[in-house]
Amino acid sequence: MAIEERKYAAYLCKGCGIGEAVKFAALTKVTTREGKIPLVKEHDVLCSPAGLEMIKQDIASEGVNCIIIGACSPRVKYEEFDFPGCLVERVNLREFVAWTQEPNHPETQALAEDYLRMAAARIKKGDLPEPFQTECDKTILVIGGGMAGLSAALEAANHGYDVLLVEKEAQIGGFGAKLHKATPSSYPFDKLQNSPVLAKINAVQGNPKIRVWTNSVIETLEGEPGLLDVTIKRNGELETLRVGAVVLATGWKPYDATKLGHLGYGLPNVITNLDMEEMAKKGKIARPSDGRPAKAVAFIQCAGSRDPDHLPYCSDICCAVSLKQALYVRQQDPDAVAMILYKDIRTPGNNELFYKAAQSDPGVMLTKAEVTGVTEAGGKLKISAQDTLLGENVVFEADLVVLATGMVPTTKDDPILNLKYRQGPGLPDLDLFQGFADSNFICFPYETRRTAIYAAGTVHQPMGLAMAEQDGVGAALKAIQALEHIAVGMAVHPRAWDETFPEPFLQRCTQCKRCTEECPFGAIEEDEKGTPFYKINRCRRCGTCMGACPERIVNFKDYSVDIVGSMLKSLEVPTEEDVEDDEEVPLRILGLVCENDAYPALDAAAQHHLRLNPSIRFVPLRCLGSFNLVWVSDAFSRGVDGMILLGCKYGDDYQCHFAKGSELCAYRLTKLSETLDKLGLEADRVQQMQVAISEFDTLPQILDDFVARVKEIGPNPFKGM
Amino acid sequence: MSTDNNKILVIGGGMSGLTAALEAAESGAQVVIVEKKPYLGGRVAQLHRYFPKLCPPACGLEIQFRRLRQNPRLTFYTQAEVIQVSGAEGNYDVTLRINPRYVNDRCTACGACAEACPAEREDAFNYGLNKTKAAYLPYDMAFPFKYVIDASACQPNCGQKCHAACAYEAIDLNMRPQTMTHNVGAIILAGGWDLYDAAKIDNLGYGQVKNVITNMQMERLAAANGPTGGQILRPSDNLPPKKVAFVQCAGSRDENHLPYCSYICCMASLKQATYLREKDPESEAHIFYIDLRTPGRYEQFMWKVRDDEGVKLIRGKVAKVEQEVGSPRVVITAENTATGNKLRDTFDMVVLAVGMVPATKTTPFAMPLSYTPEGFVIPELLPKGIYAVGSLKSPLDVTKSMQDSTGAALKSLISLSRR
């Protein structure tokens, strides 16, 4: 919006206790004189039809297009205060002032006035977004042709998207196609069924929207979502194609059974569950050593899984698989016995019904056991076990032992994607998930730190075929959604509505590389000279680059170092001249808060009418990752006494929606004490606290403690300079 | 992507329904959510923390609500139910009944009505552990952030005190149920689950023996926005329990109750053991289980909790829960399934890991569908264009329900284009 087109107005609500907490004449005066907002109106209930009508009239007749709403939290009454085409700045006078402060106290009044000063500063610098649009290829690349990949490909194609399915083997279908039978996936969960993968293979092969490339692996993947160039090595030849988004569904590989010597692997009649599957599919379950029928088959569960020396997780499907294979044994030979030695039987959900059905077969025996060793003597295998239902140190005899080996995700030691991204070829953070391409968010299981790349199936989490099928469809939806957003210049999760994007002023870039290194999503590359350039379609709009940049050159239309800096500088900082001789100069402290979690927690504290320290002015940040150190100088040179940052928990179980934001902020603060030292200021004046959204009850104490600490240090010596 | 009928109906505004709705709406569809409660967020809004991260569910819900606020294609109705459905894929006519909230959109959640209200009701959000006024906010972060009046709890002839107290003309005690019809191309069933009625499990003492609570009540006791402000206090005397037993498979894996495994209860009890231990390092958590089911990567969480010296994992099926004579303490008799030995121990409080029942067990969909005897939807037998997600098909955890809901969004989008 050009400056000459801008018409500012502020509307102040007196409802919900605001009118009783502050003096409106003074508020209006501050907004008009200091905030330079020409039109300021009060209303008893601004969100009422009459209040809203007043605003709409001004929009229509006065051409008002930059609107400050001094009322409740922006998290509520969002439909009422939505004025399309206008810049709207919400000032949280209700939650941050009326509901959390002592009514009519001078400090309460000062707080409300500061919030209006900040809003006026912000709205003058902010602007409406203009989406950044690139070309967008809507082809979906599915890597891996097992259950998850097939179902992703099929449903994406059914919705009209072109799919390129890349499979490294000569055939599609993955492990699911090699099964003799599958465990039941439908009620009453008591019968083995044909593998559901077979029907998927046919459907994919018959779908004109899906190109299937077998004997193919990803050589490189470069570019950005919507404009990804994938180079595929197909039958040894390289070919490059343009795709838009990626479903990573490369599945699992079996845990290396040669590491399971303690469970007898290496003995001729000790096989893995995959060997058993192959044998059953061929039609004869027999001892490999002599081809004689296996009359007693023992299944050893958790062969590698749930073992800190091998796989530190449960492979999810092995209990059901062994129950299924026990039924193979019984179906081939009604006189044979199948024995399952387990730590815990894990057949969650309705799979329990399959467990019961299998258990009801008198030839299937289950016993809890910690297997300590497997040996061979006289043609029989002897399995020693402890801690069984039958007592201590029992030895079981069997003709054949099947090790229920677990699954290892294909991403465990192969980046697979081979991204030509500055930050590396694979998905970051895999170590947090024991090699799986999982999300760290319970609520958002498809989130990865590589935009528009979604994992599905057993590379994502340990899971069975039924879940892999669903998971593939979910990942396909996310890929489609990412492309539809990119096509219109909108961010993807978690700011899925955002049409702003980083606009760096590169002439001032010093090639320090902080942005390229810190971006949690690897969105910034650099050219030969080391100058960064954005791959906007990878960007999630968290502003981490804006926080990282020492030259402060990264801006969003409605969010920038300058916008926040102007807000901080707009504060009224009282000095000794403003108070009586015997009075203390009140402290002024800034609270920079994560808008996703800390801000709602403050609102919740307000809903509980908890008192929040009146010295603190809260400024929401998109993410603490966008915190720029220059704001510290901005604030302290203004005379502010302290700065508290409230952000999400970080570490392995991080809660930051942008993965690294709060952690990067904490890292930046470690560099701060030097700067403060130079200014002769104490490092304690700036502190970051980790606050979860639910911890509203802890906020008053956290804030009071911080204010007390600042008080102890004393007022900012730059005050009034 | 656009068709004549670009609309999807999502029944259930819990985490699954919200996710399905948002994923579909962000992919271009018009979506209508129908939620029976007066707020969105469902069961996860009542959880203190999620396993295994021990992070607050409100964090993800907040993102969902923000996505919802920003998305013009998504609308929702609370206190609403589907009463009639007809048609076929691409063209379902759905009749909704919107039950009266008695509070209109002018409500600012200022709280004056509740202050004035003379009547009380059991707080369903806190599983009856406390009371609210008949005019109440469902919980502190409720979305929408509006009060509700529970007419069934109103004091007759109170003189409409709430109405008089409201400065915003937001109270309308003459509201009547409304019906409306939506024509939609696809329907997603996301009703989630209810807790099995623990009182039916005679031997576990719920409702008879003092200080026997459910796992969901434990969530509320641990939550800062719960009835005790986040202090874990046993109901009989509001004292903090030092020694707490968790009884696994309360109802689940039991032919007399729920023949299936409820998937989440082992992880939930391990998680709740951490609540107890975090709040009181002197406390003890004893978990009685049949099989410890922490599938997939959850195993790591089990190891972490198991390594806490204050947590004892006991393989044993609880046979009986009784009151200690002359005391509010609780005696547990269990059979160690490994040794066959009987165990007896006394606890300050007992948490029953009560299993889940699909919402369709008590409230079947308004169109004939095939269900298992336990009330689960049989997905293969659903009419075209109708999809069920998460724990309506089989008990499931939150993450996998989200995966399923995301997939259901795509399947629904495809149904729209099949019209």
Contents of the next structure:
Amino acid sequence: MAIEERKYAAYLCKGCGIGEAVKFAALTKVTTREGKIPLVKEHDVLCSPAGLEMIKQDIASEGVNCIIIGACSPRVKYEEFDFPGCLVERVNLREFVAWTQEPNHPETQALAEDYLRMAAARIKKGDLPEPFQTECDKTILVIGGGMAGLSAALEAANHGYDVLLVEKEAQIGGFGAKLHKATPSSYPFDKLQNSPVLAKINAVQGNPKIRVWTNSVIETLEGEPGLLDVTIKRNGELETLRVGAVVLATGWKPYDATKLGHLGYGLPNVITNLDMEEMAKKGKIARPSDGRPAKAVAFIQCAGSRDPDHLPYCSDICCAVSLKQALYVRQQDPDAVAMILYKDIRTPGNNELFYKAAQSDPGVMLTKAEVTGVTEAGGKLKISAQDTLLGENVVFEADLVVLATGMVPTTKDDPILNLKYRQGPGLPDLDLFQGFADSNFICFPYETRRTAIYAAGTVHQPMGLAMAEQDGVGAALKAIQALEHIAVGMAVHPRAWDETFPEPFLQRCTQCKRCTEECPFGAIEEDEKGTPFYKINRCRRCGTCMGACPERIVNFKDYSVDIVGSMLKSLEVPTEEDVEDDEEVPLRILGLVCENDAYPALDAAAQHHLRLNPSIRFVPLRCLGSFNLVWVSDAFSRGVDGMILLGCKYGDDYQCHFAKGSELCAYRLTKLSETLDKLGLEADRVQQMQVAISEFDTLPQILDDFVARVKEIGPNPFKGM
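To test you: the structure above is the form predicted together with its partner chain. What is the structure of the form predicted alone?
Below you will find a single chain and nothing else.
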């Protein structure tokens, strides 16, 4: 919402060491004269009741509505410095100046003054957000009726939301309903139990908020969060419904055992762990070839898992399942022997107690072994193994071999959702892990790259029933959160407070398609002429489209190419005329930093009172994906000597909150040489660094090394021009 009559004021805090680090009379002078802020006030502790009351009185009596707060980091004291109806710009004088610089040094003073200049430039270009509100259907679609899907449906329904549960099979329950027994879920974790899925089925079927559609699949899903139109094929008939958010919990399928011929699959008495489960449920563990009781049963772990030629990952549950099935063998026949041949036994958490209980059974033998082959001889199965705990090659003899085949997500080679999105019909997945939905595991474990569509259970990652139950609950809560944010025009994570949205000036659009191709979340589509248009409810407000646009036509109310460019141009850049003959002209370097990892890392460095190079002025970006190359021209034409970009780590284990931001920025920088060549500047003056939030202690050296490199290159020849 536009502020009709702007009244500016700046409030400077002297607390937390700021007052001892800089001269406030000079700060006031710069803010008033250069920043053109008519009202500047100081306070010893601005966040105190007295300090806040001073600001509130000026709002009430003077009509102040554009406020600069020169105090602590904008990452703290958010509620204290939130003044409804006012545009507020925070200036980080505590962490970036008082806690990281030499007190009362000329460069410390210059740094604080520059931060106030930039704040004044920014607040004059920004405006109050006006939420983008649309209709919002709050029905939650859950796809998949296994443990994760059932848990998600119940959680959403218990919070008052209508749920449509779609299951492709004739019955709900998934693999969990087909188990003979389940691993224990309560102390002392030593006895098998009935599958907890059975109770979930009864609860779902008895909940009036949940509609269950079996024999149903998703034909298409289109639209945007809050306004999603799903077409479902149910018993051969098509029906289209409106939903708001989606939990994808379609589960897993077993790895194709026909690819495991080297482990004997194809021989009549070599079966999979799923075959074993079915056999136990029928009440008799016997050799399929002749029906004779299996007196010696061998379980081969990691059958196709943790193998670069098959599944490169651990399938999580196989060890616990084999321990459970070994107890099936022992409980049916106390004279039978169960042998578990493993690469490693992995039973984390409370499953460790179950492992110890199974291990104590005298008829359960466990040994580390790399199985090299399974053959049949004399009516028995011969299992060859090496690298055993015995330190030599061994041959085991068994009546029955059970292969612990791994989990493959149902999303592998099947989009399931059939999204009508420009970027494809399914969720983007992790190439490294062959089909599991791409989630930001480090920061937002349920998020996918399709807004308000949350992966749960074994389409998310391999897991057992207990974890799938928790995963379904988490995904349902994320779906609820998304719907509530969308209903008020607010972005979902990670910018959950953000009410701005991209407002492109399409009259200047050249249909270059960079925004539609680079948007990590599929928020931008194209019409028949190639002109982009937004599905705003899909948008995460990262600004990647803003950084991608060569015409600079994408703007947010408080964040745009022009706003950041104005900040960069507002800096005071010293020249030879500003120093004595024997003095060196101080360098001026810009640090464009991601607000998600790099900015908090800088704050953490300050909290540890590490020294940061005073030549660098930090400017927060929503994401490095919003970096626009024009800022390089803006900065260097002003006389800035260098520019360092600090962003999240990218690659297979990326930490970028917006999935592709740092990677896209690095790609754009490969095209930077043309811009710098036109300016006659060296490419090394601009560098991008990857910084994890935990690597704050490395920042001083990273920054000092970059400043040293710029000093080696020499000052910007545009200084003073």
